[in-house]
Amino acid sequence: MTQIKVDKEKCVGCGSCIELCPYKALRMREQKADYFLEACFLCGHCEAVCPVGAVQMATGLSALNLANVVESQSVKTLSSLETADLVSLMRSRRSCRRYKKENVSMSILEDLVKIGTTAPSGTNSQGWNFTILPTRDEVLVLGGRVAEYFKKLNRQAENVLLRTIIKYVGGDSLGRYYRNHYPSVSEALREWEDDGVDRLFHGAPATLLVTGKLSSSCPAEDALLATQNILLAAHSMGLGSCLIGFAVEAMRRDLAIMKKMEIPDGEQIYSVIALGIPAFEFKRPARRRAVLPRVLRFDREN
């Protein structure tokens, strides 16, 4: 079939599509835009430019059908996006780490993931999937099954010789562990166990799982760069999330827990997201570092 398809009588030959097309996949014929190859990556920017609706792709969502959200198909240009709201949006999001008990309903989360997958990928690979946990009850399994790798792990940390031979043999990963990570690992634990604290997911009721297939030429740029468009969307709709970093680093390393949660084999695990309404209203935006970037600046000659 093919992807992309031109109406010669809507086309007035204006070549904007061949121009733009990183794939080189279009070509002037007769004085009119035409596609010629059985495939290209479908980036869908021939589609985008064509003053006159000329391109259409034979694939693909036009819209994201949003349960909760009103769509527009303009587009947000410059001189229609006020900046100073988006990094305001974007200042104002902080990682949230108490929540209400209440349930975040289905359709938002769906409308989340719909609106990770606006993210750009490399070749327009799209090789992300999300992983909904909608209720207290799934969360708290992925929950358990955290826990429990820790508490192994913190077993084998304890454990001076094992601790040195892994550093004479692989490096000193254990050992950092145990000095950077171990302490505040077992009081969270004690507590989860003794006290039913949930200080991993902090009593959020949904969690999104994002991962990427490793047959995508970037899946972890892919994936994180789809997080951020969660994160953001989810602040703006009035929810709190947090990326919880010690569930990733469990995931990767028991395999028995991407199995649990039904995670397809050939895809990674690259952030778990805590979503629910916050318990608290922040007041202030996030203060950050200041940062000097390097500028650089190549003399031609060389």
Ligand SMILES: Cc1cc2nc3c(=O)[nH]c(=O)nc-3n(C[C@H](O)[C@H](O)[C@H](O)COP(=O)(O)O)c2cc1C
Contents of the next structure:
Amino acid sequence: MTQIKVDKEKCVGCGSCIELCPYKALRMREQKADYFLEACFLCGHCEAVCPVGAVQMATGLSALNLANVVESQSVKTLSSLETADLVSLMRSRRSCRRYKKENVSMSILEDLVKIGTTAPSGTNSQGWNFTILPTRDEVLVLGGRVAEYFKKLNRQAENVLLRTIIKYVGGDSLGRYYRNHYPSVSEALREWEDDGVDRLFHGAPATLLVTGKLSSSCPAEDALLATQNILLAAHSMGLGSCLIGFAVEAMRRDLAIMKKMEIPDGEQIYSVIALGIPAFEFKRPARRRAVLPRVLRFDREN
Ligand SMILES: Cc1cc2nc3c(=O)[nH]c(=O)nc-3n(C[C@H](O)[C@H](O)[C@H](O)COP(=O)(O)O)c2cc1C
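Alongside the form predicted alone that was just displayed, please also present the structure of the form predicted together with the named molecule.
The next block holds the full complex; its first chain is the one shown before.
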């Protein structure tokens, strides 16, 4: 099936679509653009750049149909978006570690997923998938499984002989875990079991899992870029969020958790995002290290 249609009556032959096409799927024929491949990777730049609306993609959503956000279809409005506002949004997003008990509505969670999919993706493969844990009950199912994983890991890490054997056979990963995380994880597990304190999800009433299809070209990058969109969009809606790396680690190492969460084979977990209404408001933006990361200026003369 032809994926891109060019209306020859409308086409003014400006060639913009041809110039922008990363796939070289269009060419000029009799001073009109012509799509001559059966398939490209459907980035849609040709449709988006055409000044007269002559190029049309056969597939793909033109609007996200968000339930809670009135979406503008006009890219012109972007010129009114102040960079200062964007920077302020980015800097004021903080990891939220205390939530109110109220649920986040399913329609907001679904909107966040759709907003996530506006991220760039390798060869436009959109290799992300999402699992919504809509209430505290579902979050606790995952939390319980993650706690089981860390209990098992802690039992292994306590074993000096096992740490020594692993060190000589396959590196010091268990030793490093023992030195860096074992004490705090032990304490968190004790609090979880004895006092019902949730140091893993911080009491979040909802969670999003972002997975990537391993068959796509850049599953990790796609999933993490979608994740960042979700974090910022959630923040702009007044929701708090926190990435839960401990849950990612457990799901990667214990495939039974992936199965329990009904994530199909052939997908990897890249982020676990706790979400909810924040119990506290941050009054000041994030600080970052005073020493900037190393930034080199490469000079071809050197
Ligand atoms: C990959 C990754 C994993 C993280 N895992 C956790 C986690 O398991 N628990 C947690 O409370 N915060 C976690 N965080 C949040 C970081 O601690 C937080 O982003 C960092 O301290 C900077 O603070 P900010 O997000 O408020 O700016 C994680 C962040 C990233 C990027």
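Numbering follows the first chain given and starts at 1. We call the rigid core the largest set of C-alpha positions that still match within 1.5 Å between the two forms. Small disclaimer: the values here were computed from a predicted structure and weren't measured.
*Asks:* Is Ala286 one of the residues whose C-alpha moves 2 Å or more between these two forms after the core fit?
*Replies:* Shift of 2 Å or more: no.
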